[in-house]
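A single chain comes next, written as structure tokens; it is the form predicted on its own.
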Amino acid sequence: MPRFRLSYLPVTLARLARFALFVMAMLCASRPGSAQDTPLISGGVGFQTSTNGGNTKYQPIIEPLLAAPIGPRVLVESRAAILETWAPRTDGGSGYDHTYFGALTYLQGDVTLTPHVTLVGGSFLIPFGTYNERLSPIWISNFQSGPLISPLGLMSTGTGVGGMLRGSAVSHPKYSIDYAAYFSASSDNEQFNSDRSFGGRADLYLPKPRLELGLSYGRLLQDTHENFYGAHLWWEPKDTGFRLRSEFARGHHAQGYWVEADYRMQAFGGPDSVIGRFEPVFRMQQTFRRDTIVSDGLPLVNTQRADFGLDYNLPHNTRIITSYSRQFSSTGDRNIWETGIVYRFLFPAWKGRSK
């Protein structure tokens, strides 16, 4: 998980025990009403290893996700990220250091204005490219680690504290064109921290061969003002269990590209047969620095990475992610070793009623 987008902050036991009661209480003093309004809890649970340079590091982790609507045009949502890392002590002892974050990811409120337009307010990931809001949940991603180039055009916090307005600005039979544009104002409050900058994202999706083409754009507002650009294709061809994803981002010190291709093997028996339950992965990367002055997150020099994975599908939503990862650069060259399970869960805060 790339620790760029999260806010993580150190909490105390306690205090993540009163924000998990606080909203316990919340969800139970409201009173239950038909189906469809019922909040959901959702979210995946793992526990991850990562062996980098012959370092290994432990981490079990929860992402806990509430979707709660309010009448028909207003919903609430949130992520948390919870987590525990092992890692060997940096300070030449034997032994490991061991460190605790709670925090929540997002917390924003979406209105429904029209058939076209929602409003979001609130603490909200910023829509640059596609794998903050889309991939970054440990129960979708292929890869415990995102890509090289994820922190160009987030900013330093990877959310935005401020407005949104996001759509689809065309629906037609043979393509439709969605839209995200979002303002954000700079916070220094612990929780919900913030740079000021503006920006946005538009999408091609055309369904006869879900193809989506997609164009971001994001300015730094404050201290020294940078923009930022991205592109992103996304092809998921019906019915052959092939996905192919990637993006591109260019800010003001370096730029870079990934492309993803993943492969449910359905072909051998179905997706619930003992083979068809693999999942190859594959994704190409590679970083390229226009100055040293800032690093924005990526490597200070030029480099490249394969990363190779093999992931299982088990029964009831539980996934067993592998990769194997080899970087290229001038600093010198070095494996990666990932493997991690993960469990998504999903239910309702209670049981709805049918009108």
Given for the second form:
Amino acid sequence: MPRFRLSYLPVTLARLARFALFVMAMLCASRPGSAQDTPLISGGVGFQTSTNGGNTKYQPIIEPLLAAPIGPRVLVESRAAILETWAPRTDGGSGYDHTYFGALTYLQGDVTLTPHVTLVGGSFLIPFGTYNERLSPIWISNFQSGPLISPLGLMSTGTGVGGMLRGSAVSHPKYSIDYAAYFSASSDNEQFNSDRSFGGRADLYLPKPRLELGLSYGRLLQDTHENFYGAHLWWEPKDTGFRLRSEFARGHHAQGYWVEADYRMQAFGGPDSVIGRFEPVFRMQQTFRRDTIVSDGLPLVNTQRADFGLDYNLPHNTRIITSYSRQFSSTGDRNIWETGIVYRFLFPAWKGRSK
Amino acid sequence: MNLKYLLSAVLLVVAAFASSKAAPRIRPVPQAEAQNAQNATKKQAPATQGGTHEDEGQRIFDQNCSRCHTAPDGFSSRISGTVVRHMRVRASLSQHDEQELLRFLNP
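Can you switch from the form predicted on its own and show the form predicted in complex with the partner chain instead?
All chains and molecules follow, beginning with the one already shown.
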């Protein structure tokens, strides 16, 4: 994932300690506006394994999310990723090598300005396409690994440091339009690293056919200025377990698409039956390199990949996520196996009583 | 040593989860169940003011929350407002949608 960076353990622990202090301070500053506005802790904890081209790794991971309202108009929210990756040693020795990673994914303040405008400030997920903002949490995504084109439009890090205006422009029973527009400054801070850029996204949603169409744009404003364009189409027919999601993105040096179809087998005894908890998933994706300048995180050569997944939705917010992928490219074809289990948690940040 | 911190974090999460058990919990109505309930209501009697709000809240829930993820099994009513405020930003809800969704989660 583009926003993940390896760092040394002592430095990381110091940062985590600072983050813990910040969280404590934020919770103390939180002033719930009503009985329902208690700060919450949510997120996912899981264990994942993957074998990519014969290389296996094991990864325990936790992604906590904190949301704390401050008064009736302000919400502070943050998500972090803490994980350890274990892999068999490659130097011929026995045992495992392991690397630790822990960092904030985003830390933002949301201020409600008007019924249709929210101002977001701080470190935020860049609103380009759908994967970064909506599908990247481990408790939401159907596959362990993101689409090949997901780095496009995310300006290297996936996060911006600056401001964003977003909201619902129109919300009507027959259609709705929402938008997000941001500006990010360049930041070398290791925890809040970002490139200077601007961009945004607009979505049109039609409730009757349950169709969503969206367009994204981003422009990198440092070094070689580059434009990124994106489009997505989601279709989720009513009263079925079927979902179709697709996205196209084009950058200065590469472009590509992914199409994902999944079906919750709720027709067989309902979504909570033994069979109804199964969720077969298929994703097709292709990337095309426009030139040989590699600066966007996409494969070095044209690549095709088919992902076949089978997820199982256990009770109590737990999912088993498995997949087999076959990747084709001129540098060599490979098999990718992924298995994992994820538990999603959601609870108040402290104990209290309802008013 | 690293695993120790990870284990501590997991234990913290589990402990906090256990401590929140006592609070009243909201269980978002599954889509099919809610649809059946709505159909039954329409057959039996005209929609009341409360029913209209519920329909509107269900619509907003389906259109905005369920589009990306399944509803969690349940959560404390004390955080329903925070959940909705988070969703307002993440799903770009209008203020009206936010209020209807909160009403839907706290009927």
